[in-house]
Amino acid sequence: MAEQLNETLETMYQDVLKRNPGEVEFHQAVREVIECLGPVLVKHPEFKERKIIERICEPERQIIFRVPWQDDKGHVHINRGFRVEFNSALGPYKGGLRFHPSVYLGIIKFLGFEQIFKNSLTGMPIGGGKGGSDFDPKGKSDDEVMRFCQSFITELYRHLGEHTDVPAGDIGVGGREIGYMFGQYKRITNRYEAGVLTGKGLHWGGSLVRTEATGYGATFFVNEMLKARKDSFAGKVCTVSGSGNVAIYTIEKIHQLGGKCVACSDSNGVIYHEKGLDLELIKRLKEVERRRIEDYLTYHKDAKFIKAGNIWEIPCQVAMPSATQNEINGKDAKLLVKNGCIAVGEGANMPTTPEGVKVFLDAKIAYGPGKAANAGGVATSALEMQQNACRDSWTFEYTERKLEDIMIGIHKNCFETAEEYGCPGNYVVGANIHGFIKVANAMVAMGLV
């Protein structure tokens, strides 16, 4: 039976490859989920009969559009915009917008597919979607970014709504970009529909803790994994890749929980500060002055900058990949384990290659996959939607407690599901199966839609 099911799942995967050629990130995300589902089909044969896996791998809607805009010199530029509305079985599509030159349909589909299960794990009534553009906001003036965002939302607005599709930010899309897009949406629709975009400014509908949520949430999740092993962050040496929003607030929460972060990075290289990173300086460099992480050396001569360096070569006990997909390969994973790493929490989406994941699982370290560990961001976006819907605003402390409770619940569900399906301690199996079953049950209940 198991062999037959493996053949069935392999056939499903090969069909995904044929229908979506060249989309390697999407293929990787699909394979990781499908590989976990053999025991689920044994326990729930109705999922196979109703072709739930085949249906869940096909987006409900894929939107691709032209985004023309004009720079400060009057030159016209053309970018491509995307929104993949992947699955709405649990609620309106929810997922961020990414503005980065690497964006193409395969990236958006991989992110949207991951979002289905991540959103399911939060326990919130939200479906999965993702969007973005190959536009690069780096080096652009505020006016240029505004013109691009207005053009982007002028097309996308017709597909959005607080009960339909609710985007948020992602790489390259922060409060500035969300503000420009919301302003254009309001102008076009003549509606102050605050719940249509999340990640808004705190003084006009945004939620406290949203800025910190992904980093805080990933750290809460790793803290729960450590607790399950009778351990904690206290005294642990940590490395956090990236130096953007997710990385900064991962570092902040690790410090609050007693750990010591010694390294972070950006696209130019790695900063290593053995006595511990100066978080307030990193915040100023990255959030206020928009400078490179190398400038950290101007203020701390005892730190080291490793140009184009590999942060995973620095020994640590806890690693938090918080930059982008596939940043830890098999070689990096082996080096981390060799150097004493006992826990990995993914703040980014799919930052570890399949070879790297296998190394972590074989070594039996505490490994928290992104769809579970970094779900705090979208969970707090859903909390922002709640506040918008009831015209309310919660305190930082109240919202952070709700976020921590959600992450504790995600850990509990992943941990218990892994045990139920014969893979104790395997959070990849736990996250994929628990997230899948909830969506699958909703799809069965709604019939063939």
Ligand code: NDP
Contents of the next structure:
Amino acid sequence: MAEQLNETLETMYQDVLKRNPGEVEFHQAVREVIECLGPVLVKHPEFKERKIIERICEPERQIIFRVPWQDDKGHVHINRGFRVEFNSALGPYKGGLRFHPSVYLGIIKFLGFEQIFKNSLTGMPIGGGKGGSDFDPKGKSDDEVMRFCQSFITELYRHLGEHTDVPAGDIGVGGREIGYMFGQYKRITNRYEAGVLTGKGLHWGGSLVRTEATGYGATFFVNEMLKARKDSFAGKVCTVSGSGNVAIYTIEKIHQLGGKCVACSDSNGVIYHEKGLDLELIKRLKEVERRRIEDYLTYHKDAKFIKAGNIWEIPCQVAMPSATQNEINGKDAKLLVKNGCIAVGEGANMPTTPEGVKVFLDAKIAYGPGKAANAGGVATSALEMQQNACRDSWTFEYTERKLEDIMIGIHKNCFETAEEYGCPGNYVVGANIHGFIKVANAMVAMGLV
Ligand code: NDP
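Could I see the form predicted together with this ligand next, after the form predicted alone?
All chains and molecules follow, beginning with the one already shown.
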């Protein structure tokens, strides 16, 4: 259950509800942040006077557009495209594009709002934004995906630029889609502006480690939380929801750090393999052949597929939700704690409902919220922009070390800020306050814009 807000914050929150009717995920994301900000307004009256919270909750710009495209049979389809340019106090808008049928303005706004604080936590010069479409890439041919991406970017390109707005991937948008969008951007603008999109292919401006970054970063973050409790991944049984980009590289880093991942999933069900997941097979099924996770059974008869199953019912010591928002509710959280879970690191954005978050915080397990734990993806995107700006490319080892240092730094800042504000061990408070203050100070410095 949500905490009580003080009168000032309650008024601000009610205003957000009134101005953004029906956008429930956005409301949830806003509430979670402003619940932590009462003590910040006491220390910084200038934030209240300058209406920083009210301004931060209102995107600088929201773009909604039609995306017409033709399938392989020549039939015409119409989707809706979005880009919410939320806050540019710290740098150009930066945040991924999501292609999924559930996408509507409320989802993009929740993701864009989270992105402001996440990007601030990375310490890199990037503002917050997010975009996407209700287009479903599942079951579409490469040509259909290409035509969609070309139509999408033909409208969006005028709002983008390496110093203005720099999209990347998210659910349903990986290297293939980024390639098609970059190609069309280059064609329309007649500029090889590498820094306009991140997540590019390695031979044309992409950065090593970007593909791995979100999953690796989330695992580094959990490793730091465990270290703070004098513990480690060694021998820990772990579960990771999803089997997309974030999930795959979370599993890989868990295995490298000595943990054993026994379950993952997709939207059809859960794979449970007690002796530990065969990651090379999952990579082949998902990254190369674009198949369903159920096909894992064809190769491992001793694994189980639980159709429409709930992965959080499987006992684990470390849980890393890496699929989508609100995938862990209060009941799931209670079950995880009861079954001996001691750490949760969110690879996905807002995967735990407010009721679930409360269960984790009350149980005092190590709980790393998405905006801190999964910031490694966007941080490495910023490293890609750095390499593009100086026409350089760094080695895997160097880039991974930079990513790990960034995650260690984010953990330290969240940990120390939580202590400073009287909530030791509470990374939600630490992440929200630390992320907010940096943006707020920049907004005050830049005047009323
Ligand atoms: P992918 O599209 O690569 O993978 C998503 C995975 O989650 C798939 O296995 C998918 O299953 C599953 N999934 C998606 N939606 C649902 C749903 N509604 N119910 C059940 N399963 C679902 O996306 P990513 O791995 O890139 O993203 C996963 C999460 O991580 C998202 O919350 C995203 O916002 C977050 N994130 C991603 C970053 C990145 O760098 N990619 C950076 C920071 C956060 P199926 O194939 O069956 O749909």
